[in-house]
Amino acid sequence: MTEIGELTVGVLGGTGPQGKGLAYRWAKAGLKVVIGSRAAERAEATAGELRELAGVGHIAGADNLECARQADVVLVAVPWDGHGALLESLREALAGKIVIDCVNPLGFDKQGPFALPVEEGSAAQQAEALLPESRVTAAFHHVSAVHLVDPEVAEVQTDVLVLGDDREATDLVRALADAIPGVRGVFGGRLRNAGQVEALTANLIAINRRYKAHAGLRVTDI
């Protein structure tokens, strides 16, 4: 395993469901975690329910910006629709450090989820043409939420798919993935095929809502 406690883990859109959930279980890990959002009051005031959430201190909260330049490494879990300018504007603060991207492009009919057409091919490969000079993966587009942040569920049943282009940085982000009692993370390949990563998130979306589940992923025979 990638050595990560000295890391400082930032959490764009660490007020959002997903988010606040991750940022809870590397606190609880251990890791630095630094909350961001466009308000820097609203990310302190997630990062104080947290600190009182895990029992620990090591929670902060900032602007978007400030928490990409405290980060080593950066998770990104905006809405899609916010994706590539918050991105775009950070580009200078996140050059140099390994970026999380575990944006899921869909939108939402009577029908129920669909994937979203991304011209880049994905939302990981949009921050990765945003974002030149940083180290780029996709992962944690499946984990639940619910789950995540619930204190009575101890381990989360669950596996991560990293992908990426840098053996190094999708090690760390496996590594990340294992931080969290019950995940285990896989390697999923390049960075060019996790739009069907994003995109197999409806398909999850629409298992839960027939079962009424937090359903996850498995690998078998690794």
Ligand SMILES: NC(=O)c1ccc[n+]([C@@H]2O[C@H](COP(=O)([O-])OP(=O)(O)OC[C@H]3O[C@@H](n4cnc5c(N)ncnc54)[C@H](OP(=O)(O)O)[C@@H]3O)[C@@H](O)[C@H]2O)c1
Second form
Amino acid sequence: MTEIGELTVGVLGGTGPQGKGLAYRWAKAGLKVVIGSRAAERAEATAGELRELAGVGHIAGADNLECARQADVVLVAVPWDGHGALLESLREALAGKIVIDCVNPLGFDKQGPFALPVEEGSAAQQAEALLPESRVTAAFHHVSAVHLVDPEVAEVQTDVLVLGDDREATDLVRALADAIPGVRGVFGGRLRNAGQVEALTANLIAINRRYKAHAGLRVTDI
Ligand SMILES: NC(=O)c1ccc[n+]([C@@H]2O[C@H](COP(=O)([O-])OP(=O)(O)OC[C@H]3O[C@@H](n4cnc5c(N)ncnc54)[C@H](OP(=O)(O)O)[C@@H]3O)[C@@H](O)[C@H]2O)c1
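Mind pulling up the form predicted together with the named molecule next to the form predicted on its own we just looked at?
Following is the full complex, with the preceding chain placed first.
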């Protein structure tokens, strides 16, 4: 398995529940983490909260640009609305780096959640189009932020589908998934298959609403 111990992981939008939750778990696993935000002071405040929660010192905060510059691997954890503009602004800083997109383009109406159409096919493919010099992967779409950030949840029971066209990059992202207790990273296909993985989150949210749960996914027989 790819060595991840020496990596610094940047989390764009790390002040929100999803970025915060993954940052917490990676910091607990010993990785250096930089929280990113549109405002450096918000990132620093979240980093301080997480240092206390995780009982570790290696969590810093910075604006998204500085976060992208400092990190070896960068998770994109912003809402779909801000996805394209943010990535476009970080093209240079993200060149040559592994980018993990966990963004689910979803809408909500009276009938609940539904997948939004995306011109490029998926959020991950939009990232690939905007970041031609980065190694774009897609993962962590289905993992519950509520479980991730809850220190009482010792093991986050779910598989994480990891998609991408670069074997070394998807292996490394699988290792980042495996670093979270209870989670298993599973290769889920090429990036062109990210659309249905993102869309499946609408089904999971419907499941969560019906069963009052924070459901995950398991792939059997592998
Ligand atoms: N929540 C979950 O359980 C979950 C699970 C799987 C995947 N996801 C995906 O992960 C992403 C983040 O989810 P979340 O629930 O953490 O979202 P969120 O709280 O709505 O947003 C995360 C952060 O993004 C920043 N942000 C907000 N609007 C922005 C914009 N227009 N441009 C740039 N940055 C903006 C904000 O940070 P600053 O104001 O500090 O910049 C915010 O704290 C989403 O795309 C979601 O689909 C979420």
